[in-house]
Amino acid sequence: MDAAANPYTPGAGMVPVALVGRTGEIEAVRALADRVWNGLASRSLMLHGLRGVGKTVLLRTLQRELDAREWLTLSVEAQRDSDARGVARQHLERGLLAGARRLASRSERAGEKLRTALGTISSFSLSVGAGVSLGIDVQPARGRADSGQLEFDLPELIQDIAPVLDERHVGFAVFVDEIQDLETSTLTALLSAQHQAAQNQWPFYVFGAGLPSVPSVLAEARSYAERQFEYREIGRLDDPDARNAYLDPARAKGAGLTTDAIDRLVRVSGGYPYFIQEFGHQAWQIAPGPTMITGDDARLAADAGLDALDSGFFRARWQRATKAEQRFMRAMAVDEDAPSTLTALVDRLDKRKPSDLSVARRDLIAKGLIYASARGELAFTVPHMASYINRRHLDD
């Protein structure tokens, strides 16, 4: 098959040719935008699930839905960094400036509400050292959103932006990827600002995506967070959607797959979107074509795809762990894809009590490699990680 026309796109956050199985979340955001247009409030979405299920792609898709409706949106990718707070603030500031320029460009004249909004945005940006022109001659609003403390500045910013957004029947949304890693003061400031916005009927919303631990992380940050969002667990695709995820991109290029090829590829991928893209990519590369991927092609692609995942997707995560943490993960891998109980891990690692595991457990959770799936249980954040360990590292 023509490699240049390969429609499958394995890669972090890469948008697939066919985004299937996520209609519910897209329709929910469209409904929220409709409610805001009608002056009504709603809850934003918080996506959580294992790695490789397409949360980042879906979050970006939801942002594009609101961009198309001329909302003020910005995105933040959370990270564990020595200056995580400053980086998050800069993301907010840069996104606001870009959004402000869009707001200004859509106006034939700068009325009082728009000037107030732009002045406060300018004031907010100056407090972190930026000074970018907004395209309209406005002065920073002294004493508004300029303290440098996000928990104080963000509500003032939203309050001053809200009138111009209400006038246009749109909202302001912040999209945060890997939200479980967001620096604590930034996270609490966003949650608090959304809470105040709901109380004052300001159209401000936070959307997020992250690991299965997200609901508990947000609840620890602010007790009312459990009521602020519509939590959506994003999982693997069911069988019909997984088949369409293989078929639709091929059809878009005038190609197809035989029934036995689809059966094999759906089975080896487990319905996980990232794996579907990897195995689909390998099948397309291997197939001689010109327009059909056969069962034999899929069989070879299953092996090639697994090698690619082992050398990249899985290996990168394995190497982030210390030797002690790797021993911990090997003990968990005994349970394959099922959660591991702390009691079982104590026995396998020759410890006396669960508290003896606390350091490795804490550090692996902090690295995003495992999570507490239930009280007294741990699971991998990456699907099929146990199978990889048992294939490649059981005898290390």
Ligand SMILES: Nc1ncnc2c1ncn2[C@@H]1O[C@H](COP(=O)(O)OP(=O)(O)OP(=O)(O)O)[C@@H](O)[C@H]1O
Second form
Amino acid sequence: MDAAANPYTPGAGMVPVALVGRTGEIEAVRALADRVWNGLASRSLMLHGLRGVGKTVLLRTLQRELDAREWLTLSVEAQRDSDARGVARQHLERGLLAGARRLASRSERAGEKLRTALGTISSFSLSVGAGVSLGIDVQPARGRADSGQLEFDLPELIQDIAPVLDERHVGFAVFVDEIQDLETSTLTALLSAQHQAAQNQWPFYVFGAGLPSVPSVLAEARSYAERQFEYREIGRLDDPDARNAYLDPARAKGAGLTTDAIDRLVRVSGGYPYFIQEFGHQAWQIAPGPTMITGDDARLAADAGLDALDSGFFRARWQRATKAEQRFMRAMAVDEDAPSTLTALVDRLDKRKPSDLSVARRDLIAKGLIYASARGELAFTVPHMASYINRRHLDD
Ligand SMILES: Nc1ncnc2c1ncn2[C@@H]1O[C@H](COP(=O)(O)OP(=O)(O)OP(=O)(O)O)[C@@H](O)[C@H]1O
Ligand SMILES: [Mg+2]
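Can you now output the form predicted together with this ligand? The one shown was the form predicted alone.
So here's everything in the complex, that chain up top.
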């Protein structure tokens, strides 16, 4: 069918035409915003799940919900980098400046509270060294939020912004994707700022998304992190949602799928959003059309989709690993989709004890390819990775 109208969107962070199965999280954020509007506190959401389930897309959607309610929001990119700390601070600073401009533009005249907030944002910004001006006539508040240390500066910043936010019944939210990779001092500063905010009734919230390891990574950073968030596991779509994920985009383009086609495409996708988009995309490309994807089209699309996933989604991740790490993953793939115990891996890799595995284990976790699913157990972060390895790399 018409390639230019293909409504399926395989790709990291690609906003789907139909965002299905996530109403619970969206409703939760609306409820939080309603509570903040009423001057009440709430717990923010922390999304965790396997690769390709739609965490990034959902996190952005939640941010847009709050943007639409005129919250002050910004996003920080987590990365494992030598200057990760500096980069995170720069993101905060840039986001704040943009937010400050929006705050200021929404009022005719800057009142006392707004001037205080802007002054502190400006001094925080100067301390980052970027020296980007606010474009508004305010003096930086010397000695406020400008120590250069986020753990001290962030609470001061929030304290000085809170009165303006209260006046407008909105909050301040920082969004962090891949939060398991956030540099530790930035992470603890955010968690501790949120903790202080809760005690002082400042409307400040951290929203995050990341791998299944996120709850334990946060608990390790700050013991109270466990109680700070509403943790939501984002997973595959159930059968009715998966069907809609195929149907709704097609309908939006005046097209459809036969029941046969949907049955097959749902089955091969396992309900994983990324796979749904890939198989849907292939089916659309393959179907001669003009408006219906049939069972035959779906059968061809199942093969083409798997090929596309193998040479893209899976291979890109496989190639991120060194030879030794690939050997390690091959040993894990013996367990198919089930987690592998360290004892079994020691055996399969001809090692003597679990600690002989610690280097490969650590590096694969750092690369986001595996995670500790339980004590003494490892699992792939990529759904169906084991089948891919067994299909393509059994004897290389
Ligand atoms: N609720 C949804 N319904 C249908 N498709 C979705 C949904 N959420 C995400 N997708 C699709 O799934 C794919 C993956 O989305 P996204 O990049 O947000 O996943 P992720 O969990 O952040 O993955 P990663 O862990 O690799 O960062 C994209 O192609 C997107 O269009
Ligand atoms: Mg993502």
